[in-house]
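Presented below, as structure tokens, is a lone chain in the form predicted together with the partner chain.
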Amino acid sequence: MSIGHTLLGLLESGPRHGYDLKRAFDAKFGHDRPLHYGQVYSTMSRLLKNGLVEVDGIEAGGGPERKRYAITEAGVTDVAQWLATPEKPEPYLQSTLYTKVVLALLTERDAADVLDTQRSEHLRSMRVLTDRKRKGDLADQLICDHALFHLEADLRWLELTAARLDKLREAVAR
């Protein structure tokens, strides 16, 4: 998951303190895992860098977690790209593209079209494997059929979720 892409998507809904992001990422994102505020510092380091976001301003008392970060015009299209593009089908894949699914619902672009694209990019690797299964002897055809039932779990939890996206989209501007 990158934490980049989710952090420049938490600002585009308006510039906020380091802490504040950390606080927003653990609320929709860190179930198990909350984020630490190392981690949010030198991710923003990077991002600043590489001129995706910028400082928008200091208040007084100093210190890094006085900080307040707005995304730049190159951040906001990173964001896009990275929502387009789909994500190599891999097992245990959901937590990306429900990140992405959230994101898209909280940007106010198309959540169903991620869903979609994704879709269909596994049903492309399922077409190649259900190929190669029926071309295959039956060593292939298990391995294939492996892979072909996780894609599947995860075209389900794609299906369950576009589905749902009514209902996480309320969840998701409370």
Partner chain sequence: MTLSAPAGSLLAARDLEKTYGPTKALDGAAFSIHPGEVVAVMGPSGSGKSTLLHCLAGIVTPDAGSITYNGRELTTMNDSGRSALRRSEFGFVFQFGQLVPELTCVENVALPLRLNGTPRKEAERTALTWMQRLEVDDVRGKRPGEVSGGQGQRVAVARALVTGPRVVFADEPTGALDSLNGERVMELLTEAARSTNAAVVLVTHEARVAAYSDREVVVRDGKARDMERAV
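Please show me the structure of the same protein in the form predicted on its own, now that we have looked at it in the form predicted together with the partner chain.
One chain, no partners, no other molecules: that is all that follows.
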């Protein structure tokens, strides 16, 4: 996820302080990984330097000055270009799970146990996500669906690998 583009997009509705940007980000996108304040301010500093935001106002208070940021026309253009650019599909050709299965075979451990343990963990995660999806709003349901579809694909791979384990053992031994 591009934090900079996400913050720019949030600024399109109007100027905001860094604190407000963090709260908006966390409410919409940070359920599982909230944004750190330092990341907000370092990102805003970079966006300011690149001319994508400007300081719309400064308020003095009991602590440090509070800057209110506004998106510039260049920032609006940048967000539009980012939204129009498709994300590169990630083929997952470097999988830790695949590595574990092959290493288990190379070291004469039980690769089926590795697959079974992982299958159990995937099913547990799927139960948690399904429960969260059931209780969540539409946005939460959609992000849970995204995660569930990926986990389902992993489960299919686990089953396929388990079915081909003898052939894989032979291939790895060569």
